[in-house]
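As structure tokens, one chain now follows by itself in the form predicted alone.
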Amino acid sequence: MREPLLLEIRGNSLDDGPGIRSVVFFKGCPLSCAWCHNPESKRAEPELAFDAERCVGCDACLAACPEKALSRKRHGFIDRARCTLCFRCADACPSGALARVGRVMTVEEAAMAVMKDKPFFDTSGGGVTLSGGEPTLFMEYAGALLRLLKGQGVRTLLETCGLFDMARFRETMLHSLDEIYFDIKLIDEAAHRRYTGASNVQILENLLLLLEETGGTAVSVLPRTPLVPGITDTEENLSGIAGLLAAHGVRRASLMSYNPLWHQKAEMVGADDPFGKKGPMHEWMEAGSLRRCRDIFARAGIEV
């Protein structure tokens, strides 16, 4: 079984699902959404992040770095084409601001620390989410965590962006989850592509399967829109991907606002950010464009 890297568990969260929840979060997706939240998560391979706002100044990293990478004049502190993370400098950070990204954990030590966090699962109706990243890259060990957690009596969901093989996902993962967000960012295919590097087809196919065969079922299937300026919260584009709901009995759904905060997380990693240093990509998504997001989808009837 593939072992993945896992970027963090995060306890105490109310924002990935009902009650109180730790989330896991799985480093590596098939998309490379252009406004990641998390672009820490995009690649699968470890990487090396520096925090300027933490850095104390000690340079206790440039004597560490065998490969001379890391220069004060330089913008964004790392020399990545030399940097062949070796992780000396983040060993011998103090504050932290060098950190490596993603680390290996065995699917039983990420049970036993989410389990610590049970006692408020059970009194809030929480319990664990699986996001990412995108969990269902590595199915064999998503899958043997599910068991293990639902062996123990917690509830779980699954956060994903709908881009994985059906069968083995019946096979691995499906019968061990409780809840699904399933995420539908862009209708139109070659839309998709455009801002997400893959086709939507698939995605869309798991989409209705997962509706249809968990109907009349334990397991909840919750789709969910990011709205991002421009791309995803445009009226064509959710009265399309409303209509397509609707169209196959859907009457709840999630969408979700514009958070500009990933820009400084992409900076942080070395990541390319194609939307400069302002405009509305920068900007919280204001209260009357939220409604009017909202009012496309009541139209059709699916409540959000």
Contents of the next structure:
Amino acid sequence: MREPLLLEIRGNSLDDGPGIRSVVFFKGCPLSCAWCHNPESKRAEPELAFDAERCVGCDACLAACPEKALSRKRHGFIDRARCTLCFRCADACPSGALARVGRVMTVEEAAMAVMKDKPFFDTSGGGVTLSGGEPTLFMEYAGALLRLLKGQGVRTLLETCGLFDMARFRETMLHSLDEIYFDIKLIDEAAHRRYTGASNVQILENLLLLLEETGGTAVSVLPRTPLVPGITDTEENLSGIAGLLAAHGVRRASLMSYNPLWHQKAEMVGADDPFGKKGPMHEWMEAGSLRRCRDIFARAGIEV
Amino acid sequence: MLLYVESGAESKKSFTNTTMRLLLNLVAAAFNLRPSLNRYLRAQDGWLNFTVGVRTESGSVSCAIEFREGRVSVLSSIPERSEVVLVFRADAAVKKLLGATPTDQIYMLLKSELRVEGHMGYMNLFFFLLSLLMHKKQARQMAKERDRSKRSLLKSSPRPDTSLSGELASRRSARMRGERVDAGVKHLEDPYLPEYSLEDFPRLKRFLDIHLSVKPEVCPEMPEILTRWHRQHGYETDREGRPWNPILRKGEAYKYFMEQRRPIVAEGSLLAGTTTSRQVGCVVYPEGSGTLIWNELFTISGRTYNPFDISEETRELLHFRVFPYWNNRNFREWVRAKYGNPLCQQIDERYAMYFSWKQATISHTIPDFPKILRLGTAGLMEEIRREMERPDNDEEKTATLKAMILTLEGLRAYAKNLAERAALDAGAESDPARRGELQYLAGICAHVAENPARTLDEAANLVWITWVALHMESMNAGLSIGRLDQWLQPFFESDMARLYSEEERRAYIKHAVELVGHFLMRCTDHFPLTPDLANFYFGGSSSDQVITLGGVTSDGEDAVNDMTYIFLKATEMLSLRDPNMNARFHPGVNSDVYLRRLCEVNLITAATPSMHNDRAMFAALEPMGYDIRDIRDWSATGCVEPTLCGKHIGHTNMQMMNMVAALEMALHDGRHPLTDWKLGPDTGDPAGDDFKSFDEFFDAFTKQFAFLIDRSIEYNHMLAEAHQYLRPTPLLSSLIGGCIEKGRDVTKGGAIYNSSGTAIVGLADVTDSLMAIKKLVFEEGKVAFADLKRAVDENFAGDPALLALVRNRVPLFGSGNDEAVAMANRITKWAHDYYGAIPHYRGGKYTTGFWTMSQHVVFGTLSGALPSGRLAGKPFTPGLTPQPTASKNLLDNIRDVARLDPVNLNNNIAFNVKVVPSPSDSHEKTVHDMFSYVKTYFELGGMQMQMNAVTSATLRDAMAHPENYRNLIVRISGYNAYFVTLNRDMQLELIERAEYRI
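After the form predicted alone, can we look at the form predicted in complex with the partner chain?
Everything in the complex follows now, all chains and molecules, and the chain you saw is the first one.
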């Protein structure tokens, strides 16, 4: 089984499915979306993050680093070419400004960490959400975790980018899920390649298969589209997606309002950020444009 | 030789001494030369003779001013016989005082830059006399201070954000519907009563407007009448010179007072009677805290926080006739005189370690309303008379029973006077509808003056009149009303049973909602008389009259009924800070429909009701040896504390105890840092190498804590004696089970159940600090104890890395860490066991609570930095709420608090959660999320939870633009306050609380 790194297990989430939920964030993703709102989840390998705001300037890390990879003069503080990810600096850091991103947890450890909130799932109608990153990169692990949770009566939900092997998914995960939030970002294949680094052919195929196979079963599939200014929120893209969904009998989908806070997180792990320092990619979405996007779906008969 | 010493002492004196003497000479000259001032030195019983010393700790300033037979003189040394000495920390403090605003002066007292040795009454008198010279300047200073603060707020927030105030207002228009599932709900089709809003009750709207706009006025009625009676009949001895039996003296004085006081039916009210002679009044209890406002008689109406109007007549009355008479006849000074200004009292008067509420009142209890509803005064007197006929009664019993009769006669006389008044008012009333109401009220009062109640209207009036009467005996602080939904339901049902048409029944339900609204509004007609210092100590607290809803009956059955929901409707519409609404929930017995409604009301009002878990409370109370049937009849008192209704004197707010002070003393080998006072035992110095293990340090902490507890209990016992002598409460005793049979007043242990409860401040801060010491010093060896202590002493200045280490690398209470929870349990258990083992003067036990009123702010102001990384002067967390940094996950907080052993929390807790509704969520979803938190918390065993559903942004807007938020209530720690009436420190503390989006 391929052991994933987990970014974090976040309790008390009210945005990742119904009720009060705990969300298990996986590290690593087959897509590389330019606007990824969890940039620290893109790579499957461990990373060193630096949060300048938390740093108290004590220099304990400089003394601890055997590679001399840290320098206050350097933009971003860390020379990532030199850094060997030994994390001695993070251990020495009193404030948590330097931190290891991604840690190994056994399936049982992860299950224990979420099970402490089970009473809250039960009263609220919540449960556990697997998110990321992309959980389906680690199907055996994810499947084992889901089975363990289902066995304890926990309701489960997967948030996925949709790029996975359907046969294996069926085998390992599908039957342990109550809900699937399935992202469709761009309908145009070329655009999809350009902005996410991969084709959308398999993603769309998977979605249609899933819609067909889960129809009439207890598993519900909710297609979701993140609204990214000028990229996914165009009339053309949204009406294309809405048209496809409507043609396959989808009556409910979700549009996710753009959240610009990811830029800061990208900087902390030294991830690429091609969008500069200003412009619409740094603004929250206005109510008017959100309404416009919703109307496109509504016209296709899809509730959002 | 003598001359030599004198000149030696003189040579120590500084230039400041010369300045001070000069100023005192000016004061003396003014009073000696100006007859308009000199007249204030002669009270009704003669000249006010006293001496006030002024000195610094070092002796660099030392002089005195003497007031004798109308002459004022300045002395170059402080005579032995001085009534009071003002002691300044240093010359700088003297200079600071001279230029200080009234607010600065209060902080100087709180922070021990100035301390008072001796008689507080004379200090207040002295300051009153000074205010004759300076009050206009003081008023200007206060106005300037307010302007400055207003300007700076407006600078940061020039325009009101109406989207924020609008969001709060819009919650009122949201309406959920409720199913009728509770067995006790007999008549309400939809128990949530969504069809009504405040707009349907114009009178309630008017009352609310009065409440939010009328400034309370100091009411002279009680001190005037009582002082008059006592001058005629004596205090220590009667007219024949025989010592008074205190309880008979009280009975006679009370009866006279009740006969004499003005019967008033407030305009438009469905309930007769008022607590004061003013529209909204402050009662002056002369034997309690009354004399504490002597110094403010001129300034109280212009002060920044909770200003009270005062008329010229009242001011003259209090200064010339009332306060001089009571200056030694009040709890504090009685103890000081009898016990020679004991250490335990001196500690209390330094404000930073503990505060004993008993110096003002015992009143935190709940009388047996069902009994007076069932028997009326006539039946109650009949029962007492039967008891009087027993042959074996001792003298004390006979006197006590006689005093009960006297007070009940007083209550009866007042009710009859109200009946007459209502009839007279009816005669003068032009509006026929109101005339009819007044005639009806006259009939009700005449009936309930003696007889049991028969209808809901009669019951509500009898409860209200009794409530007024009880407040004429005990202070309006924490006296609580109990389970009104339970006690009024039978009347509601029998009234409903007499109605046949659907229309009549609907109208009657609406009437019941309005009647309850009138009752809640009547409870706002009085305000405790708080000295300005109390605005910093108990900011924004009102009388804290708790009403408790729901839970189970004494048989353990579901107690939620029609009246429960009717009270909730009135609570939702009025959003009052007081009565302080509390609700019990019994998991497995009470319905989700009920709990969901509690959450909805909490969301709409932003802060009320506070919610309690019956199961946890029962677990806490069962080891006390109480009858389970009585435990099931518990009700919150004052803030959150449990009282067994009608049978229990739990004096549940005996004191506020600053546990952090004990920790600070343990870090300084018994010296309290702020007061620079070596008080506690020698327990070792962390700067040396005195502690070999964490347990040794924990031991030092508990030794210091034990020292403070012992002193506070000593003081409690002395004050208890003062209460027995100065303020027996025979009326209350007649309504507390056990007193009639035993023939003993409640102050002497007459009740069936007795206890006293403490409120321990700083649990989370102490737990986290001890965790830091345990982990970093003793287990991981990351820092030497001496270094940590030095950093704490220096407020972590110069050691940001150590500050970051303690803040980030120590598992905190509320983070989901087992060890931190174990530490909190270890501390609470120690406190519970220690308090619980101290013999109680009335029998019973001392109980431990972990809620803080507003003391987490003021005690925080008076404490240095802590090993937890909390910096000097910052507030502690409210109640036992975890630090905002403990976890990003609210569920960790909830789980940890629920894991505290309830047995150690037998005076309850206050767990604050600030939740912020998301603008995109529906009303239903927000309510459902709140419901999920509370329900799970209760299922996990949590005892109490209170939610503020308001954002920091809204609170900031309210700070700058109070006019848009006059009825925004916030829960402090146990009680509610109007946010805009709070002092600045408290406002900021609320803003900085952790906020969880829901």
